[in-house]
Structure formats: structure tokens, C-alpha cells
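Starting off, we have a lone chain in the form predicted alone, written out as C-alpha cells.
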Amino acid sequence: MSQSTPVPVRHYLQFTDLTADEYAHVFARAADIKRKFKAYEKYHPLADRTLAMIFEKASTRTRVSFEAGMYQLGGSVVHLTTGDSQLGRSEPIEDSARVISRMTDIVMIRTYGQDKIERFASHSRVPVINGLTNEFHPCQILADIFTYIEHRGSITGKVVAWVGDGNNMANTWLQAAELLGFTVHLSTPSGYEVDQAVAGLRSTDSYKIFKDPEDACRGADLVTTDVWTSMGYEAENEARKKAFADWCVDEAMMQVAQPDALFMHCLPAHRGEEVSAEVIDGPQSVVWDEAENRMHVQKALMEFLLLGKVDCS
């Protein structure tokens, strides 16, 4: 595919990096995306381009997701661990980001602080995607909103219960609420709420904060959570358990649900601490059909990012 001028370089390093028309354009390109992928249509717009993935905290559908994913758009794959790069110890972000940036087209990062991401960015020649930092999971939420339009339609004037940690999940569904028009309902046990300075969000219109997890999932669209201990807080682990005992989501939340209410959680999950086995591998979850989601809406936020606006076809 030519592209007759350069696409200015844009990043993808929290949810509000993009506008609602620009989440409306890469939703149908997604779906266009998983049409072809799902009837064996070959699709190789980024022929010759190749992706960086840069890996400070492990993963398995980050790295699934856009490798395969890349590949599929007929692009490369340069991947580096933890012991490969080890951002800003071997040497400056900057300078790895001045380096890596002149020899790949795109990269993706997966680190601990929103602040590497941002200054790797800022000295990158290429668009740099978040791959998920302690503050921010735009990726995980592009794909947990195409897969709740799949299902369900618009997600415009929706009601979503965030139940659990006041993570960078939480704070990437609030602004996405903000942004596309929903609302968040929130409930996070005491000493882990969400910090709303760290969200950005510019009010408290486009979400409500309930002490009690079965209040906020009563009347919502799509019920959504995750593990009670992220990577990097392992050595909280025990106290998190405790603190969070009665944030599981189970059947008596989905009930007060609306009754077609969507089950989400992004995976890894332990059933029994944060949802219940009935509940996850139940008739309203969706969180493989979400899993797989991650790397559909991932080409098409690299196509766009790459390419601009591309036609649907």
C-alpha cells in the first residue's frame, strides 16, 4: 500500500491520545481487520515495516498479540527482553530511543513507569504504542471496548462496574469513559482507590464511586476486573487478600446486572480471589473473545499510526 505523504508521528501512550472519531475510525478498521484475518484473507499493508517490542515486564498476550499480529499485516518482529535493553540502565532512554527509532518503524513498550514510556517517546523518530504501565493500559481497553461493541452494540451511555484494584486498568476505563461517553462505576476497597490526578480526567461527571461492589454492579452493562495483586506488588500480596476479600466478582453481581450484562477481566485470572470460576467460564463472559480482540484492534491502531485513515473496505 503507498502512503503519497509521510503520517506525522503520533503515539499511543494513554487512552486520550486519540479522539472519538479516531476510536470510531480504528473500531471499524478492527472489525474489517478480523473479517479478513478469520476468513484466511491475506492483508500485508505494513510489508517492510517492522516492530519493536521492548519488554521490561513479562507478558503473554502483549507479546502474542503484536507479534502475530504484525506478522499478519505482512511486517517483522524485533523482539527485546528485560536483559536486552533494561531501559535507561545500559544507557539514557534517550539514547536507546534516538537508536532503536532510526532502524524499526514502530515500537511497542512494556515497562513499570508511565515516565519511561513518555521519554522514550519524546526522542523517538516512530510512533511508540504503550504496551501497559503501572498507570496506564490503553490497549487492553481499545480491545475491552471493540469487543463490547461486537457484542452489544455502542458503548456510548453504557454503565461499566470496575470492581477491584484502582490500577491502571481503573484508570484507563476513566478515561475512556470521559472521552467516549460512558460512565464508570467504581468500587475499590479502602487505601486502593484511583487517583484521579494520574487519570487526567478533567471532572467526575463520567463516573461514581461506591464502597459497596455489589452496589456499582447493580443496572450495569458490562461487569469488568482484575487480579488483586498486578505485576510489580507481589510483595503485597497477602495484605491485598485480605483487603480486597470481598471485591470477587461473583454470581449474586452479575445478577443485579443488567441481565444481559457482559462479563470482561484482561487475563491473567485466579478464580476464587478477584472472580469466580461460575462467573468467568459462565454464559455472560466474553474474556476470550477479548483475549483475542488485543490483536485485532492492535493492527489497526499500528495501521492507523503507520498509515493514517485507511478506507474500509
The other form holds:
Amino acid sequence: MSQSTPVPVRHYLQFTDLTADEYAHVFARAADIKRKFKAYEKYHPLADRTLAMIFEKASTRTRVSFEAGMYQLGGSVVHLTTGDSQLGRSEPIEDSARVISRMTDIVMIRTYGQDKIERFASHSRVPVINGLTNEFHPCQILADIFTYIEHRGSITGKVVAWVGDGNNMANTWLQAAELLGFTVHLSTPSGYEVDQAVAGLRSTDSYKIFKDPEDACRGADLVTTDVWTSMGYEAENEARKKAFADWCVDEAMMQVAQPDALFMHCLPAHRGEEVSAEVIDGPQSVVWDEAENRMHVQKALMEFLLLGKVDCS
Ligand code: CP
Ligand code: NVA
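The structure above corresponds to the form predicted alone; please give the structure of the form predicted together with norvaline next.
Time for the whole complex; same chain goes first.
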């Protein structure tokens, strides 16, 4: 590491890795960091620190938000992919973790199974952040909740409608609901339900299941969805297109939600599949704020993992 750190190593592998109090801190820091960014105010708390980014799947937002964010905090970035590193030539994850974490200060990984990132983290000397696995996408939900708070205030007690696949995004929304005290209305096609054990939930108290996606949206404060076919599941594409045909967030679904309901999508989106163009490009959609906020919340997250609770004042 380029600097010794007084902060014990903490990883961010799933949403439950931070407490509700720590989320309140990170959201407050993200707001301050965003304000500084908009005002062109220099803020370099991570000068001389290096972020290693490892991508085993494609990315636009995660790549740009982490890379730009780390430079803005005064640090630097090393970008690795399976194709251009020994990771793609069977070097054990444990050995890669030992080596990479001796030369850098923090690591972000996008990969397939959650077990891979957990193995990496357990052999890393530095914090490891989940930039998406098959099971979870905690940085995205961090941005989504921050975006909700910016537009509507606290998410506690609210209803989030999830329309679509019981995937990494759905699992992470459910973890967040348990931790931060809101309810998820889940509607997934048959065969694509959330697996409570995979999602790592304590109980069924914070979600309700609906067969009809429109019923899930009824009274919701936020309606959200995701692609029908996530990365790594491309072989199922044709079967999924058939199974998900009725799980398209359209104006009829938004109409039964609260009048001031927001629409979110982690992107990339497929207009005419999981969401209609009228909804994603319509007045209730906050998808561009949501995408931008990835950078602000991840800067706050990296600051927290490396420096602990920096004073907000
Ligand atoms: N939402 C999201 O993670 O986007 P990318 O796949 O482009 O990183
Ligand atoms: N569920 C999607 C999210 C992409 C950001 C996937 O895993 O491909």
C-alpha cells in the first residue's frame, strides 16, 4: 500500500456490509462530494491512493464512475480485465488478491459468482468493492436510494415496486429494504423468482409477492426494473423474451403507482422490452440522475472505506 491506513479493512461485497447509520453517513458525504464536484471545488482526500478495477463482464457506468471518481478524489486507477491479465489464464483468485492488494489501496471487482469476490476479499489486504456479481449490485442500489432521497426524502416506510427478473438488482433491493425499513413489491415471471437464501434475507417481512406486475405497482412510491437477460445468462435470451413479455413497465403501470412515483432503471435499458420509451423518457423517470449518482456515492463509499467517517461539516 502506498500509505498505511488507520482504518480496519472493510469490504463492500453486499448491501448488508454497512449499517443503517453508516449509510446515513455515506449519503450525507455523497451529497457534499456532489456539491463540491458541481462547484469545481478540488477535493483530494485519496491523493497517492490507487484503485484497481477488475472487470470480468462489460461495463459503461461502473467503469466511468469509478475511474472518474477516483481521479477526482486525487487518486489513480489500474484497469484490468480477464482478457488482458493472468486472471484469464487461470491464476488462482487467492494469488491475484494477494498480489494486487500489495500494490493498490482499494479494489473494485465485477465478476460472475459472489463466491469469487468473497474469495478475493478474504485474501486481500485492502477493501474490496462489489461492482456487480450474479447475485448482487450494491453500488447501484446505493446510487438508487441516494437518488430517491434527493428527489423525495427518506425512503423509510416507502414502497418500491420491482417488475422483472429476480436477479442481482432484485436481491440487493431486498437486502436494502430489510436494512433501511421499506417494502418491496416483487413481481417476477414464473421460474424467475427471487431465491430468499441467495438474497441472504432474514425474513419475508419486507417484501410482498404479486403475480400481476400492475398489482405490484399499485400505490408504489418508486417503480423500477432491469433487463430481462442479465450478463452471463445470454444463452437463455429467447426463453426469457417469451417469459417476460408481460413484464414491461408501461404507462398503465405508472398510472396505478403514486402520482409522484419515480421510475428508475440501472441501465443499460431496452426500450420496448422491460420498459416502454414513454416511461423511461417520460417525466417520472430519473434514470440520468441515477446514473450520475453512481459516481458521487462511490466516491463517498471509497472515502468511507479508506478514511472512515470523515467529518461532514
Ligand atoms: N448500471 C450499471 O452497472 O451499468 P454498467 O453495466 O454500464 O456498469
Ligand atoms: N442485472 C444486470 C445489471 C446490469 C447493470 C446484469 O447483471 O447484467
